[in-house]
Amino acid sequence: MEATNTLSKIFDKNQLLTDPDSLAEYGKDWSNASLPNPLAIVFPESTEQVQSLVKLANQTPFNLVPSGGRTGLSGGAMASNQEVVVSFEKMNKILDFNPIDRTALCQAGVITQQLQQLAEDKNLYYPVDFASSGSSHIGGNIATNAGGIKVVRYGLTRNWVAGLKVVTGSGEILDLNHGLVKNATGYDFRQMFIGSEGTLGFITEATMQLTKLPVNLTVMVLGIRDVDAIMKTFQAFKDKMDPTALELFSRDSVAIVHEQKGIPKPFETDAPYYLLLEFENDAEATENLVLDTFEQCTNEGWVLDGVMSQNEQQARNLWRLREDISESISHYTPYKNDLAVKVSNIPAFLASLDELIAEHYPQFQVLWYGHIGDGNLHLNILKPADMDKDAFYEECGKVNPHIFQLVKDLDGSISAEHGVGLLKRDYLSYSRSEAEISCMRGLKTMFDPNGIMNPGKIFEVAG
């Protein structure tokens, strides 16, 4: 009660919520990793107000958990121990657009789709894209270094952050890089805050880089014979062109999207795997090259069938085969793993995982899909209808060390784009050495000496 009374000195009644429904809603993210139990929800409207809150939290003390669109899948925005949740949804303005630098200055609560629309209105492009772009926040994207479907051409969120304004865990405001293209003046703290999941401080503003619009994006979906043919087809197209997206999904994934969403299958031919290829169809020569490569892959027996979009609507419909998977399988209570290896290691990784899954998950339906172009695969185990959720999660959890050991053996990542949060915290050593983790803890202590910023995420709470 003392903390909430103190909060009312900073936030008016429209910026402070303590009712049970709000606590339950804002205290969780899509992961539902634990039961929400926050103390209060606050809605700052400026960097200075965030600074006042952080200084108060250090004095009182109480802990803080950042909240954006709450679309995370690793428990990074869960508030389960009487923390104050800091929602950035009122800091939702695009403050400036610079046509010469091709940048947009955004508050942390700007929705990803909002930035994409601004770019399009200016005949430009913001390429970081994923299924939750209509609800995720730019601040959250930066805090988790979000990836998505365009990484093969455009890279991760960090590639598009030209500057940041942050409030550190000690209450200092840092204005980082000022939107510069070149800046060789020591440590780039901007990069340390990207992917830090709110554990070092809170992002309040970001200068985001934009680029030119792609021309006539065209989508091709290919039915692939087997795992070995996936990489051969992938390489054939990569050798001839620069795709904007390369996505992989399995036969069962298509079947569930068809069942749940009514999306028609791309063609009659049945295939165990499907490859979605997007490219700029900017000239007749480009289309001819794509068709020639398709014919080559078909003649080799790698590709069983294929279809290419002829207009924007057809392209959107083909994309739904991939983008609607996550929502379609939510009805089955999936257990998700978000894994990455080097692209060249994907065949060996898939082969080893198939053996492991056959051994440990014979009774479960397992779905593959992911960003084949950047080595990121999503492994989803679906809960049987007659199995208790807790028992299902327990069974899946038993196999995690085996899966993560395969990842470690290939120098891969146990979390390609979902972050560490709560769910991957205990497995961090499979991707990071003890020396790296020690350095990360040291950075945490430097920026957040009292440990009030999103405690328990990435690292176990000390003491």
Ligand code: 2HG
Given for the second form:
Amino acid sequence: MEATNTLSKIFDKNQLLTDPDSLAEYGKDWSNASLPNPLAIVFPESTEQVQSLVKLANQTPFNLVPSGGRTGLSGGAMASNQEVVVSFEKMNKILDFNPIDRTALCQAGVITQQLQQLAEDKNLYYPVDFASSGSSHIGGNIATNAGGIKVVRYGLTRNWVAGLKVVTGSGEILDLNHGLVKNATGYDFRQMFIGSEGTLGFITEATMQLTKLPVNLTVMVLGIRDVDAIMKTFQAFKDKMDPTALELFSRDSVAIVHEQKGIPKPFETDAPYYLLLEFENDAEATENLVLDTFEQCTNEGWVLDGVMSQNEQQARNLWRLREDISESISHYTPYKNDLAVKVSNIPAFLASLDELIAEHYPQFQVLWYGHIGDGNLHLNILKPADMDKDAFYEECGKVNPHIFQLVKDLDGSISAEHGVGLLKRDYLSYSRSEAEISCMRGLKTMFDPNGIMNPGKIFEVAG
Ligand code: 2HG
Ligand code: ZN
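Switch over from the form predicted alone to the form predicted in complex with the ligand, please.
Let us now look at the entire complex, which starts with that chain.
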């Protein structure tokens, strides 16, 4: 095959795989959004090698799909059309640490946990965190502008990218922002590449900002009476403090994590919803404030029961109630939605969504959980054991327009943190106007004139 022969001019035999098992493995991500069918997988070890590959791909031509930890849930890393998969696994080094700027220069394939660990070793903190931190890559996180469980305090991955090195679709190397805090010299292309899902170019290095370590993180899990009480409790705590996480999950989520992972329920009292609150327990006064607020919410009848961690191990165990949900439900082949509205719109959103679900999904088990502190809710519909996967997905797909219309009416997002990829592509217009999509296409043409970079992701390539 012509393309594989030419690839071996750039990649030695340790940097190129074409065996069926590797093609099947590297051609997909956690979404399993389509069938993997790549041509080859390459493992570059430098920005220059990526540049040579991109130039070759433009000439030959063939298409490229970037591959990080492949933990994506929207199909952004699926390679189903004989593309060459570019794995950043061998670009996995932290090249530099600067204690004055508090930055770490990472190659794209550095694993999130590796950066978190480096920060901790230096008595600092990399705050972007999620269940897949043990396998997701920094490059992939940036390409989807990953969110996770600490956004309410620390924001998205975007906030922590001080500089980027990218290879554009036309094979230019761009070194963007150089780690600067201030830089008012015109368009900030760095921001274009964050969240672009590899459609404009590939990230090869990133300068990541670190911050000070939080003090004595303490976790509280509260059993909540009903939907109305969720927001009231949420507000009561937000008014008094600045939590590092504020997460929601439903009774069924707890039951499944208990059944699948053996994680004990937080307390005996049954509750339809749970809130997980994490805060810096930095003074006796803080703890007293939290306990007073807890008492206030209990007296109001919003909170039915609660538990607070007394040490790190207990905090970790309570976190598992929330963090283990996604993996615990995976064998139910869930149909996933990742929705966001402004926090002020959550009550209206929850109420309408509840009605919609009761009307359209009476036959399915629906699971709620998410990052309520930043307005992001994950809605997972579980496949009945006796139902065929395709039939189930088709059924769920029919309800999408209703859900997405609701999101649109509230000026929300149809993909808060998982990206558009393949799975949300056909629904993009519920969150972005035609004028915006047309500007996106213009940008794509500018950075990737031959359309070789992760084609078909975010939007269909023009025919
Ligand atoms: C989470 O918040 C992840 O746990 C996965 O974003 C969400 O499984 C999901 O739908
Ligand atoms: Zn999430």
